[in-house]
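A single chain, nothing else alongside it, follows as structure tokens in the form predicted on its own.
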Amino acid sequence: MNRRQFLRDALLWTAGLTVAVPRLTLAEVPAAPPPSPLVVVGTGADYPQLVAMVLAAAGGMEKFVRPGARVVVKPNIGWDRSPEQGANTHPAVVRAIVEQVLAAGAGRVQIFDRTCNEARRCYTNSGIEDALKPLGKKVRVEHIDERKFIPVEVARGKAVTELSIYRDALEADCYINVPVAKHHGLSRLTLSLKNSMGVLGGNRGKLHHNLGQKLADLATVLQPTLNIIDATRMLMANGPQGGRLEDVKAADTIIASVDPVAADAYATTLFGLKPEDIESTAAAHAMGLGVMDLNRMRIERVKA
């Protein structure tokens, strides 16, 4: 099936005019990541600035979403927990990446996450509804629908041959990944990779068998189009859904890169470890999804 075939389907679909539920078949990942992926690293207190730095030093967000573009961004907003807290993407960081969005032109940006806790709550208390609120009829915060998951075929994967795949991030022109950094107590480490389960659907539980080699099977069918990691506080311990302040390191860092794999890599040092320790990082690495080893990396730094 193609891309416009499965978009009509899916279409008739949703709408109750059709028995047979689309399968999509996606183009595959290439397996030639750039030799040396620019990863953008930055530090300071003022997360509007310090996005607005990190993304220039990516390019500009003009690079990434085109005029009229449908963007979707994709943070963690999984759980019923307060910003301080650090189990959800801090949301004046979401707020300046959907702000950078807007200014690149974009015609409608999508902002939702498939969560652990209520998700009425999680949007509430994370701050991430609120903090969007004031941005206009184009940002759209919205629960996820289950009517919306696709099956989609995983032809290169190892752990998984399906997965269940939210339609509005495999329809999207422009999607922007933005995890928060935080520890997890059955992959070592919640980043960009374990951040796309947020648009799986179907029994996410049964893919924690093997999960390291499973997170880089969907890597092979979804991409993001862009990384962006909040480390502003970086949850140490306890996670993935903390709840204790003193488990909360203030790092105030942002890193950025197209490559998830590299941009893993770099934060998985900001806990005192190495990318190998990640299994995801290392299955994804071992299929040619991107780059691990720090040294081939383009490191820029810059400072808020």
Given for the second form:
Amino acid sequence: MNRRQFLRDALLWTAGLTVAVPRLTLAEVPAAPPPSPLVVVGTGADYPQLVAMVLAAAGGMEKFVRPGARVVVKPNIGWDRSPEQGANTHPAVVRAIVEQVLAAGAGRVQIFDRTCNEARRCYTNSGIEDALKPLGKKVRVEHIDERKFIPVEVARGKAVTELSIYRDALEADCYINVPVAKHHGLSRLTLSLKNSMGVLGGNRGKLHHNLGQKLADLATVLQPTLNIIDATRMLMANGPQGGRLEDVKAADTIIASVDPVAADAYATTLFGLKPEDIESTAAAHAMGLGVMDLNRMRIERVKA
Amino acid sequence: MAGKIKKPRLVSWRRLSQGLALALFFFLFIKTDYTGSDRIEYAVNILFRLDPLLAACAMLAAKAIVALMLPALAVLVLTLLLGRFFCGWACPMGALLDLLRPLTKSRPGRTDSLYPHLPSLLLAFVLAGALFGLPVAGYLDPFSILVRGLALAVYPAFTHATTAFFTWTYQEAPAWINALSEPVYGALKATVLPLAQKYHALALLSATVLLAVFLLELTQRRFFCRNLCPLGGLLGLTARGGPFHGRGGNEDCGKCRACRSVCRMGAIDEDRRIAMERCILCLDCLDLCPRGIIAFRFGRPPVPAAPVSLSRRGLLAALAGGSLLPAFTAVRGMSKVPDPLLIRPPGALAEEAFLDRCVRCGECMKVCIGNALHPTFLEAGLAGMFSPTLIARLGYCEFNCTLCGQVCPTGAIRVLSLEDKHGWKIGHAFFDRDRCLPYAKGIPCMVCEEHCPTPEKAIRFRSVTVLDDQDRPVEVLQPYVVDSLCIGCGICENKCPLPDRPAVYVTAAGEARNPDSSLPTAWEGY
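Next up, can you give the form predicted together with the partner chain of this protein, since the form predicted on its own came first?
Next comes the full complex, and the chain you just saw is listed first.
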């Protein structure tokens, strides 16, 4: 029984048989992260080329996307801000990734985020909707459909026991997490683990107490196939929303890893911080969800 | 009659015109929304700008020509020439009443209007009120009642019911039903349904007022149009002396009163004369007249119908009411000290001028993408009911959005440039330190700061060591408001994760339109 089939069965059974709210229990994901994860760090101003080179070094998109697969690409589209303001993932990066996913033979690519500002404004002004429009019918930039949040048991959770998670994110054959690296008032930085909050339903504000551990708990049930951190521009202050170009630093960098903890740990160093300064990184590392020790990673650098 | 092509009856043209007007109205109503551009190209405000009653009120209140409302002049001129064609051929409220007529068959018999004088008296009251400072046109204007009822109640309820149904099919129904239902839902989402469900204060009251107009049809046809509508009253007065007139029946008719009994406006008297003041050119009588006597043409009628004679006493009472009541509303407590939670949309005129201009059409609330704007109940007084206020716990003012000013038909809310909007203060945020987590519990929280939209954040942190609820010292970041940066958009209050009452809330303090409410930090000495 694969995960997809399991999910379908679980949904059908819970929908049909329980009077109480159906609660999804995901199979414990046993896959231990590799002991020394590969982290690809690319730099270059030509973003499509940069994405292509980083992905090639990470093993090629074909490694992650099987032909006909249902793929979710989850950028940060949280804010009604323009690309140069650095609050959302850069549209050119998202587009280049989606193109790679299509080239690998994906059957369908969904792009969505549960936004903080009004959703249409975010989708429009982030530039992401327009950037993906020409890519054809397989690519669907979708607004969040409130009907699709399902309760998921977080068996290994230390700070949460249940989360409401977007069904399409759980059911995808391949889930590509594409955060933008930026400053955040509480968690200091928002990176791969924080980006996963964009598939959570309910009152997300309530998660901010002990946020780092909760993000790690979330990572036990939502494990991206691949994490690609967009640090082409880095919002250094007044995050996560920004708005001032003075706060944005051009870095022209992209980081990719299967291990979200490793990717976050490396990205943290770009801000002059240590991996353990970020609570979510430390918490996820402690739970064995990934590696934050820079010496234990295989860091491969490419230049576009 | 086989083989003979029947000439399309004139009423068919009238019905076609009503149908098109209604379709255009609904199209504009749906389009009164964000569509991916900061500028809104067209919206349902076009309808209000064609309304001579609201135009007259806005100009009387402003004591100036309001350019936005000048299109209404065209309707007035056409009415002078052609009579009340607007009521019969174009008014969406009238078209809806006619369309739903089969549901509200009233007992036949009574053809005369129940209160034929009332529209003119209400008109006099509303116009005098507008001039002297009692803004009540929005209570009675048919478009205000219609758009408000649809925007605040009917449309959200339709959205809710539709979404509930498709949520049920999605979650409970088997796959083969979903194969049918999901494409339908997708098509509805793409066309008539809004992106998000809206919730509104006074939803039930707005719906009730609209429903009342339809229920009154049970007493007599077009009850609202002939017994209440002050816009109809104004158009009737205009049409009174016009050159276009209906030639009614004559002695040849014998005992036939078919025209009189079919008239939905009670415009045809016992002598079968047609009063152009009331006739809305529906042309039912023309098509019905068995002998083809009735006709409409230019020129003076041989025997004009008796005009609706207003009693002098009634007219004086209406004018006196409209001009004297403002003196009483002026001395209410709220006229001196406004409700602190009365937060007007960005670009709103100063309170008195704002209320004078606002026609309570609900368009700003319809277009508000943050679901922030809601109708007031009594916060702005009885005469201010249904005017817009921001309720931050329900929705917040989106930083980069200027749509409410763009759709306001009368300029009660000015059109702001994005730059002006960014600096426009509608209110101010305050922390409730007894509730705010970092202050009250020593629990870290930053949701307000995270969402604060000003590029240089108006909510900042101080790092403080406090005792938590176990008396252990903890270091937390405590938020505070920078007075010079906060614009009062309310997103902090909206997103505050506390249940029930928020720990940060906005009031109208410091609002740009009212110098009297400036914040202490802006005072330059006494």
